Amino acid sequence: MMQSERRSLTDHERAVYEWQMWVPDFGEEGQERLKASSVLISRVGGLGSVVAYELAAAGIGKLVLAHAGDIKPSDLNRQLLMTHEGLGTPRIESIGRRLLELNPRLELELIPENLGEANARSLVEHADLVVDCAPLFEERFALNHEIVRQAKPMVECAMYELQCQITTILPGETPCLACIYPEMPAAWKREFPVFGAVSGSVGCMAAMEAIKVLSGFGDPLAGRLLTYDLRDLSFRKLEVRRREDCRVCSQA
């Protein structure tokens, strides 16, 4: 598990993060670790709205946020840094906006691009973990194949209907999201049925992992795949494992 630098904390943000660095194994080491860390969400939508909210809160110390397009009616009912009085605007200007009215101590990198495989490379360069919350699996593979080559850890998240998916990858050491999905998926679209509040679910607890990853405390969800669905509450935690054939962690 990786353990980033050290930034010491300020008086205030000992007493803004005094309650989550009360956990034991946490503590202001975390803290600092935390302060000292980037983290690259790649789409900021009802998923990464959430996971960036959730990491602004926690105190991380840069966010580099890639996402396209400007706010509609149908983006209010899950992506919760945009607004009402915001359609019709850039979604990155409202993501920014709304993450430092929270946070004014955060730097971020706002792209007002979606991630593919032109730009896959420097953005992954800019951070020192990443978020995959894009819908497409052109988006999610073009990442998978960089955090590879760059060794950085990923936490990977989807969600469908009612029906959530999470698990950390660490390259060199556990499967990628290409040993999981050999093949592109057929008739997958970006557009598909989705409660805000499932997404928000397995945001916080994206959010978590990437919080226990960078700070190097708890069990993140390296070699497994946690799935659930809401409609019945039922949670299953499976192994995976790494492919020899992968075609991309394969040759790493």
Second form
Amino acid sequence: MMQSERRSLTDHERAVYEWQMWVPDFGEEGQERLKASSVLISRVGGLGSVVAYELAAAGIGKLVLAHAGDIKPSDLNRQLLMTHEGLGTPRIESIGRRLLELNPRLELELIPENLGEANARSLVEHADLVVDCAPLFEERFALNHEIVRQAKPMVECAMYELQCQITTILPGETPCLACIYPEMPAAWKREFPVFGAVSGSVGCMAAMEAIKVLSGFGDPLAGRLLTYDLRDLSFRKLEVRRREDCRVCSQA
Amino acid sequence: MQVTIELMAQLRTALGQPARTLELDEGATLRQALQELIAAHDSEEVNGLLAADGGLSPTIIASLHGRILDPSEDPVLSHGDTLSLFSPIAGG
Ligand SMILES: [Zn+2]
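Mind sharing the form predicted in complex with the partner chain? What's above is the form predicted alone.
Below is the entire complex, every chain and molecule, led by the chain shown above.
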């Protein structure tokens, strides 16, 4: 399993992270690895807001965040880094302000654009791990292509209505997104039914997957897709196989 | 024999029900089950389950016995099987 570099903690950081450093197998060493780590989150909406907030709370060293546009009323049921006061102002400003209120030690790289073919390469280069929270398959496939090329882990998560899916892609070891979807789905609609508690649930899981992979403990969802439905609280883990002829990861 | 088709995401919304039980001939395969489903529900989402070559659409996740199937597979189903079909989701 990959492990990040370590950066020693200050006394103040030891005080802030004391309770999570009590977690067996994590400890101060795990905290030092998180401090030395950077995570790219694309985008920072219903799902990505919660991923970013949990990683900021946990003491990640740096977040690279890509999200375009201004705050709209319909963001506010789930995009928890946006505020009512910020309606009509750039989302990325609200995101940065809220994260620094929680963790002023956090290093932030705020990009007021969405990720696409043009900037995927450089954004992925700026991070040790990626969390894919994009609402469009075009963005998800652009990220998948880059993380396979740069051999960086990616937590892949998505939701619809009360249903969620999450898996962790470790290039070279596990299937990639194109192994799951050999062709880009065409039918997905940009607007979809969603409660904030649903996107938040899978956002918390994605943050925990990132923490586990970066600090090198626990058992991430490698080669397994967790699917669950909060309507009846049914959870299942499905085995995903790597495609021999995958157009992305078989040539990497 | 009876086989249950479990529907997820937009497929569930399109059919308006979380699952449907099909009565199939002994030895029926995945593709035959999907053809039955398409015959019973004429909608864009359901018709899209099968690709032009007659196989499972490569943009649908189908799982049987805890494993995601490759679109090239056409397993024989057994009485009591549950086949789960997930239409693609990318909600962020
Ligand atoms: Zn692949």
